[in-house]
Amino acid sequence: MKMKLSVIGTGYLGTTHAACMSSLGFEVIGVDTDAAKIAQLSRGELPFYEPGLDTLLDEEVKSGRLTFTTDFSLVADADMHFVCVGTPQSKDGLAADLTYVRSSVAAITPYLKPGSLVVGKSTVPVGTAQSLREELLQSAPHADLAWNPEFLREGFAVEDTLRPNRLVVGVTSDKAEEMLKEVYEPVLALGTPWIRADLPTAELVKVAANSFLATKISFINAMAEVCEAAGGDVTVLAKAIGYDPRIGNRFLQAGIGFGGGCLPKDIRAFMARAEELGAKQALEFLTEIDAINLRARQRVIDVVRADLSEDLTQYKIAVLGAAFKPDSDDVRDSPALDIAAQLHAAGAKVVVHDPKAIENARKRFPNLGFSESIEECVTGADLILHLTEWKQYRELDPKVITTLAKGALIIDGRNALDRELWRAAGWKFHALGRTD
């Protein structure tokens, strides 16, 4: 008989995990304190955009295997409880706010049956799992706690859950590992590498991975700054070094940097935790990584002023992209939206388009202009900013856009457009790290 699972927290991670575990044949109950969200999920409706997840959610809810509730007592017959709540950056510093993690574990503790396993998936500072386990063993000694970090890429969340490139579990007993192997048996059957670790290492794997990716992105953006100063081309440089198998070509696309709800806050929380542990010097390089990332946004604004004027009050700027990455409606710490907001604050008339993130962007910056169509967005624009590399933007015909825009001037903040195609259509084309 298959185990019954609960998922605590029905945000991006929790909803994805719940639907995917249900698709593997488990009975899953998702729990959250947000009644409106639970009602929407119970109808099989996804409250955010993620390719493929909407269909999967609807199928699993209709199957009866997947249910949602605000009543924590209904997890009492579950064998395993996945904690999938957010760990945002603290309002008063760089550290992670663990309020939701701790309150979630506390909420389910009275309902843990003998032999059940609490499994953390949230990204937390190292040491959190051990402290939670010690507290749990005091209040519910008949249960145990493990950590199983997630490695989801927005836009590929279903694939990354059902066909991950590795599964990492932090456990303190063979029984906990056996239970997790039972849950992930269909995934392991695909040949997925299984890594057993202690609790601190499992926590560190996630933040170490994010820190490495952030470092690689900021490195190529630093090279873009040097290329501009030296008259080089960062796209050719990236291609050349990417052939070295020790380096690889992934995450070597220079542009306006990384954003979203994970990388920025995770590397900051990692630095804060290292300082608490007395290992501040080991991660001081991440301070510069963060600075390079934020500087990339300012460099775009500098190029805009150089191309138009220091005084932007007379200009309309069309911004293509609001989400922090394509195939997502997530605007948390979005470089694109940050740049748009700064240009608006400088007096420019800014109109933003995005295929999926307009609603979330409007909630974040209601004073910005928004357009549901690309054509309307660029009409009368003195300058176009390409800031999120959606497929729709890469496939634009510059000759058509010429008939709509006021000025044939575009800045490619993602180095994703065909420069020669745009130039052939009469456009002045700028991209970070590439000189004319």
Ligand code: UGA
Second form
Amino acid sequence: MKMKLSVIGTGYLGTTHAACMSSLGFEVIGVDTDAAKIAQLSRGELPFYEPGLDTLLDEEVKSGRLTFTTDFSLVADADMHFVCVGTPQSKDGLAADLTYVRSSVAAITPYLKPGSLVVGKSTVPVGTAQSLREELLQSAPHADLAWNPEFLREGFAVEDTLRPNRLVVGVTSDKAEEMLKEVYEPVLALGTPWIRADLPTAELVKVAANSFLATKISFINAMAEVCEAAGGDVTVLAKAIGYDPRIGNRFLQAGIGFGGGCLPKDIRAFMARAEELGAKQALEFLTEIDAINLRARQRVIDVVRADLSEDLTQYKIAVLGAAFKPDSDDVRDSPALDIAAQLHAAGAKVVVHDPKAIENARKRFPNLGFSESIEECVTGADLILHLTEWKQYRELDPKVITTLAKGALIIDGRNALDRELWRAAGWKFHALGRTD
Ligand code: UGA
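Requested next: the structure of the form predicted together with the named molecule (the form predicted on its own having been shown above).
To see the whole picture, the full complex is given below, headed by that same chain.
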């Protein structure tokens, strides 16, 4: 008999995991306290944008294998419970807020059947799994807890879940590992590397990976600053160092830096946890990684002021992109939206376009101007700011934009546009880390 699964928390991670596990043939029940979201998911409608997940969700709901509920008691049938709730940054510091993880484990504990396994997927500070397991065993000694960090990227969520580049499980028994191997059998059959670790190492793998990625981005953005000071070109530099396979050319895209619901809060929570553990010094470099990242936003604003004027009140600025990255409608800690808001606060007339994120952006910054059409957004603009590298923006014809905009000035905050093409059409083109 195939195992039955529950997924606690139907946000980005939980919804993706639930739909993907259902597509592997498991009966899956998704649980969340948000009744409106559960109603929407039960109709097979995805509450956020993620390529490919909308159709998968709809298919799986229609298949009858995937159901959603707000009633925690309905997980009683399941053999394995994936905890996928959020761990946002605390309101009063850098640490992660574990309220949702703790309350969801507590909510399912009374319903755990003998031999069932609770599997944490949320990103948590090291030591959380151990303490949750101890608590769990006190009230449900017939169950167990493992940790299985998630490495999915927004925009590639389905692909990263069904074809991940590794599976990491933190377990304390062979039985727990065997159950996880059984669930992931079709993924393992693809040759996916399987790493068994203890609980703290499994938790650390996740934050170490995100810290490394953040470091890579801030490294290239630091090089961009040096290139600007020295008259160099960071895009050429990145290409040249990237040919060394030890460095690699991915995640070396200089620009306005990283945002989203993961990298920024994960490096901060990691620092806070290291300090608690007495290992503060080991992660002090992450303070600098964070500072370089936030400085990139300020550097764009400096370029805007240098190009237009210190006083921005007379200018219309068209901002292309609000999402923290392309192929996502997520605006959490989005560098693009942060810059747009700062320019608005400085008195500029800012109009933001994004193919998918306008609704979320408007909720966060209702006073900003928004436009559903690129043409309308750029019409009459003194300056265009390219801040999220959607494919649509790379496909723009600068000659057409010339006929709409007031000025012929563009700043590429993502180093993704064809500079020569824009210059050939008569545009003054600036980019971060390129002096020419
Ligand atoms: C990130 C990790 O890449 C995933 O492996 C991880 O599972 C996930 O966090 C998570 O912890 O859940 P994600 O937040 O979807 O995934 O976004 P990334 O693709 O990592 O991009 C993060 C930010 O870095 C974006 O704002 C992007 O624009 C920026 N970035 C990325 C750069 O500025 N330069 C680059 O070269 C690459």
